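We begin with a single chain expressed as structure tokens, specifically the form predicted on its own.
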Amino acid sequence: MMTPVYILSASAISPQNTFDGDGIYETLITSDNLKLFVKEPDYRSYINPVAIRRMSRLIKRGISCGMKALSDAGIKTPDAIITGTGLGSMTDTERFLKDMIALREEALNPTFFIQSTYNSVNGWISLQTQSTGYNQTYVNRGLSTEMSLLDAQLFLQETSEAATVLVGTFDEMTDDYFVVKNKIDYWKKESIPSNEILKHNDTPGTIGGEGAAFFVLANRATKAIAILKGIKMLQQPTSEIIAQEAIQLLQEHGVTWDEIDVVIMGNSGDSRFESLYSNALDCLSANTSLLAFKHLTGEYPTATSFAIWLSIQLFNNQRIPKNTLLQQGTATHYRNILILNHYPLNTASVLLLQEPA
């Protein structure tokens, strides 16, 4: 059973105003071309303007998101940096491959190759924070977020001293990536406004998305804004398996279904995966509110991290964004939140978060 860890801060860059705007409580940003790109903030507050010129947009958003999370937690140098990504820097990878073709593998610029490696963001953050501790990147497709959190939990459990870990995820979408995934039916065939994608759950496919989210985790409850109680990672999930794992997770932590105030679901409007959550939802009581989020972010490997960020907003504000609400429950205070998410490559996860006492 996973030992609970404490979340001290959370930062997210997404297609919505989540980084330095009004969050998702007021303005909803939509798209009608089946793509949701992040709303790029001003990175100059977190990155040297001279260095920015050499960075891809993924690296800029990863560094800025991570540095903001550290700043919000009042941490200058974390004891470890752990990240997860399903794709890494697609922009730099594509540019390097295109140069290989155009230049016939001669006189290539190595910058794009160097920055396309999955651990580039970790390296930049380490340099800025002067962190020389444990540094790891997980590339586990749809479970990259969950693997990063699990590793952070293991790291924090190993020491009796107070310790902090910066955990982050990042993925980007490019036009070429969208085309490739379209060939294997990832996306809807018809143009649907992003805010209406969940209403079109009778056809295959969803909308493409991207985003980054970073959290500071600790093994002490001081200044905690949320508690990550447990994680279940699933391969080849079915509706029955997801329900069984959710039941087991709640039992391990002494939580009943009646005590679940909010369930955040990863349904994406794709008819092939709509039934994955049905058995778990049958267990819920009238107390529970149901929320969705992928019509705000689109589908990408580390989308679970946005659901975690959303959970923390609920704990902090005790108010559900109208843009996310599917079904209103009777609970008026949100203490226990269950996240159910899936990714098209046959993976799913269940996470339990709790408000600090």
Contents of the next structure:
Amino acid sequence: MMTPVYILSASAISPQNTFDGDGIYETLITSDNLKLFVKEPDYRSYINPVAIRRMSRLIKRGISCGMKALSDAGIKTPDAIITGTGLGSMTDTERFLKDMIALREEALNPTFFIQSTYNSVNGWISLQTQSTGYNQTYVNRGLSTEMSLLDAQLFLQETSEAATVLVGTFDEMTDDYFVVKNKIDYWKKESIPSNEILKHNDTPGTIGGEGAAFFVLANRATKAIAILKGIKMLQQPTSEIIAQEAIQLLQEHGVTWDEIDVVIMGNSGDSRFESLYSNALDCLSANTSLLAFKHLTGEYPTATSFAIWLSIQLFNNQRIPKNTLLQQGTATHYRNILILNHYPLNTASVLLLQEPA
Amino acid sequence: MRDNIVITSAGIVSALGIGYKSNAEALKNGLSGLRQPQFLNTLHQDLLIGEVCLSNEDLADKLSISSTTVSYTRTGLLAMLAIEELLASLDIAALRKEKLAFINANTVGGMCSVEDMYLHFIADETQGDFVRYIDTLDCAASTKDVTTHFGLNPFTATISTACSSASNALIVGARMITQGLVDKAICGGCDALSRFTVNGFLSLKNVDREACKPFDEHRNGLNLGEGAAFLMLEKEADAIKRGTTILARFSGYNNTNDAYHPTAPSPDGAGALRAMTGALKKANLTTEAIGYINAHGTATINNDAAEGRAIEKLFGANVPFSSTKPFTGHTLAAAGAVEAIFSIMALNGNCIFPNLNYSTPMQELNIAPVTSLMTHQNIQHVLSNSFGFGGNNVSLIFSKA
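For the form predicted in complex with its partner chain instead of the form predicted on its own, what are the coordinates?
Then the entire complex follows, led off by the chain already shown.
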């Protein structure tokens, strides 16, 4: 069992107004083409103006999201930077690959190659913050967020001194990526508005999405906005396994099912995965409110990080965004939040977060 | 010490051959594995590369896999062959019941297959051989290949920090064992040559079309290679209890970031110096204790200048060093584990492998690499460097058990 770690700040760039603008309490941004792309903020205040001109959207998005999390936590140089991504910069990978084929392996632009490297966002943030400490990047499919957080816990536990880690996740969808994954049934075949996707859970597939989220984690409680109690990463999950792991996670941290105020679920309207959560949900009492988020973000490998960001909104504001609510519970104060998420490549995760005392 | 992490098994596939023994023999005999491409379908047929000498069909045959029914890429096949060697001395049934982690590392996933099919991927067609390769592009595809093929169900993670990836996998495995999350960890990395990677490095203009010359004044870039290498990590006390052979102690490591440039190291070697100093501190060793340095030594202008300066600053001319890249080419995500195994070979064989193709000292250095095999050395500790894009620098230290 891991020691809990403290979250000092959180930032998210998503298809909703999560980065700047009015947040997710008022406006709901939708699409009707089975794709949700992020709302690109103005990145110029976060990135070196000379460097920014050659950067692709994911690189800009990752760096900016990371710099904002650091600035919100009042930290200039974190002791470690750990990132997780399922796909890295698809735009750069596709561009270099297509150029290589079209130009017959001649006269290629190295920028796309460099930016397609999965740890390039991490490298840029290290450079901008002059962070020379531990530096790690996971490309771990649907568990990239979880592994990054677990590694941050390992790092923070190893040191007795006060330390901070910037943990970040990012993924992007491209038109090509949508076409490719459509061939193996990632997406719905029928056109459904994004805000209604959860209701259409009788057919396979969901909507494609993307996003970035960054968190500053620490091994001291000072100025914490949330506590990450524990993480379970599951391969080949079934409803029984998810429930078992959730039960064990709660036991490890001395939390009962009655004390769970909110469950944030990764159900996505895909008939193949709808039953994954049922056994765990059977454990809940009337106390718990049930929330979903993939109709706001679409499906992507690091979507769990959006659910963590959403949890922090609940702790901060003690109010549930109406667009996320599936079922209202009786709890009026939100202290313990359980996140249950899955990804189409046969993985799932369970996370327990708590409001700081 | 109770919490010492040791290495109890290893598996390796490189241009030098399949398996620990054939790699060690080639290193001792000074036989480079570089050659012109025989399997890589590139237009740059004149390039020297460190290609593994088996076709995909032969790799699949060796693993008793029917290559027509499954979607294993060359990356996955190389990884499986290295893991097969690592597992040969172990009781797999017992391993399945243990708390095991598999920490893999990779840079471009199954790009070696995907790049030949990509136009089909994005065209309108929905049927064809390409469909079963659609989920193979990401780095974790080979991780899944290994666990599926050997029927293992470990905790898995996949790292991608460019050329230092496998070294990082060893660090993460060691920390997971130390902190009690798992009892054993199989750590390493794999990469197959792809046109994507070859052309990427060509576009950066740091590829030597001839055999690379690490630490030479006239060095002109790197040769790319492919391979897979994995090491079994566990606590020394557990290994002793099992009565198994201990290949080496994994006594120190450090991961730091250069924070200097997206692809180039800090010219004064500050990043490399920090990585090596941190690993020595972790191992509680002084510079005098190190008997051999297996350098990153890619033979690019920038790396060798920075790394050479850092080695000279820290060790002076007192510690023999060499780069084994002219033997294997730069195997990228596998390099850290390939060279960890070479370091263990040096440790146990009391020998230092030569830095091939060196003739002219670098102007900015007062130190020179070892150029012919040195035997009967008393080596107690070996330091191995891996430095990657994004400023990701890692140094590892292996010690006699």
